[in-house]
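Here we start with a single chain on its own, the form predicted on its own, put down as structure tokens.
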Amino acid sequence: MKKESPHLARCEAPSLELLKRGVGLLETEAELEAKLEKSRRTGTPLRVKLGIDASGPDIHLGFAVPLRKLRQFQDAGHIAVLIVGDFTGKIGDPSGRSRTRPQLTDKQVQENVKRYRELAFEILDPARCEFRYNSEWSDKLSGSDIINIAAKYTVARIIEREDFKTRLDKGIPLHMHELLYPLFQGYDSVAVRADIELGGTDQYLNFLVGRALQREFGQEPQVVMTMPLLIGLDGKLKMSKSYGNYVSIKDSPEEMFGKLMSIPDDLITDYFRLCTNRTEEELKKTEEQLSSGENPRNIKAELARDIVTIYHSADDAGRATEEFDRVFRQKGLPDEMPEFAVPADGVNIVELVAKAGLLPSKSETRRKLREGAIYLDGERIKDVEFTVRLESESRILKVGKRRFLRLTKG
């Protein structure tokens, strides 16, 4: 029987003050109030939009930050919208690009899409939300609604936008169909009847395209309200499963707890403030923490907990805490790891990792080695030609400070 995530227990309803929380651009504060206000008079819920990426199949604690802000309108008594891209998905999004982003098959984003939906709904309630895909209308739009809708929007309007006149100006293609992205996006809005749309500051542009379409089509503008980009584990690009510096929502308790503990210990406030439930008071008192010289250790262990057991349960925090400290603090190794079976006559060391799956690929093993990240027993091995060979019963690889792999003879 699958356990019921903590984010679906019933809570009070969120006042203003926790709705606008986290929030990074807000357009605009007054209309805001005045829908929440109009909401509350007349009982009719107001529909939250929030669009999917249809790019990937996991969901990480970057894309969870909207999500729960979702989930704070549904608790609010309002209707979330979830918006799947499968049709411009197979456009691909522009925002923020340097070059054209490949465009998805059909097969693809229906592949994504069924993992998105079931991890979607480890966080907001189904009882209140809308499962769209914008095929539903962008797909049966004739070529004279097309232009229709293009001729609501200018040329110079879409490419101010700082990305496309980058690529512009150093002469790298931008084509026809990346200018209509924002267009059908915003379009999504009008389909929908969109009263708020949530998102990521990187949308902001493509969200005030919206709004005017709206206003064009008789509609009242959606508030847009944008959440900042959460930094990865790397603590320079956004969280994201190409940069490999994420943290899955699905990661088991210890990996997840690892994982945390990893980050620089100037995103602490941020991975509190968008990642937990803390209070504003809460929050003050960690700030006065890290600035009054407590080890940041210590409040990232906090972090790490919090957030575990929102995603799991504080039994499994709690679990997760004692391994961390058993096998980092006190140099100790994990009650569980997986094994490989070693070839009498040995493998290679690159080899070995690639197939045990313990790195993404081959290039990235050779880089792990050079960087003296990956050891065997205890030693490092820097040497890209080493061969394993088994001595004893078993050895023990250890690659970066997380991930332990036992070897044994095959």
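Keep in mind that this is a model prediction, so the values were computed, not measured. The term rigid core refers to the maximal set of C-alpha atoms that superpose within 1.5 Å between the two forms. Positions refer to the first chain, counted from 1. First, how it differs from the form predicted together with the RNA.
- In this overlay on the rigid core, residue 43 has a C-alpha that sits less than 2 Å away from its partner position between these two forms.
- Annotation for residue 361: C-alpha shift of 2 angstroms or more between these two forms, rigid core superposed.
- Comparing the forms between these two forms on their rigid core, the Cα displacement of residue 70 stays under 2 Å.
Hand over the structure of the form predicted together with the RNA; the form predicted on its own is what we had up.
The text that comes after this line covers the one chain and nothing more.
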């Protein structure tokens, strides 16, 4: 039996409707229907390609959007073909980038992929999964092979992309290897004979290169399906590891809940649409609640709960909700906090905070003392020379709103 998937919308067999839900651009719907129909008729599963950027060993909510879509295809009987971009990773995807990305080393890629694989199976069904490295074929291409591929696409079509154009206009470096990136990524589709390619909107033009190359190599062109990009916690840029505005699917329930509560209010519906299994009607209802003056905080809490439930459990979500209320609304204490042993004769407050690693330096600690950000058992400490002693069993040191330290006897 298939493993129960929390990534499927409730009460629905994967249908064309479901597969199309939440999809931004679809190139083309007619081709998709034809491919699905053919697959049903011949009993041959479709090969759905998803590229993995091996730049970091983490999967965040933004990347989970296409992964969850991929899971729906798996549940409809198709094959997920995950392509680890170990070769293209060495180029660095220029999409949406205003500067050249650092090239990854083999070792970095290997480490990242190992963890990636584990994480991907949190969402995907391993039984219907094919994991491929694009170095398998890309490394084998000879110079003349590369020329041959490059000859099938024009410079004008490559540099029509916004990101390249801006860089050229602004005089920001654009390197030769970056121009090749779309070609290699497109060639992946040829190599794995992809029927469908999934990904974020920013990948659209890359995917079209895949279509073009497949045609050139005598294959039926892949259907291109892009998902809207999830905006990150800052409310401005797309969610991405390198912008540090992300929620990892491996974040602890509390962490995940807290981060989600920090998204700007007007992102609530987007997050519901892209990260949860809410249906369109449910989304409409939420939108009405929001516009009718219902406190967005409560709706956001619902959202956070939903998402924590998907990646952890309903129980964890409940606990995270409670803790959030306790710590931030009632200014109480979290369940768990790091501990620090205080010597019998006491320790200077600045030493203590720096040693415990609550703040990066002593200068910073002095600054925070001046700002009134440091509390001992709820009492604000401003004196740089204050000595912390342990009169009772344990005391609580708090820095800012969210950093806690339990002081114990040392």
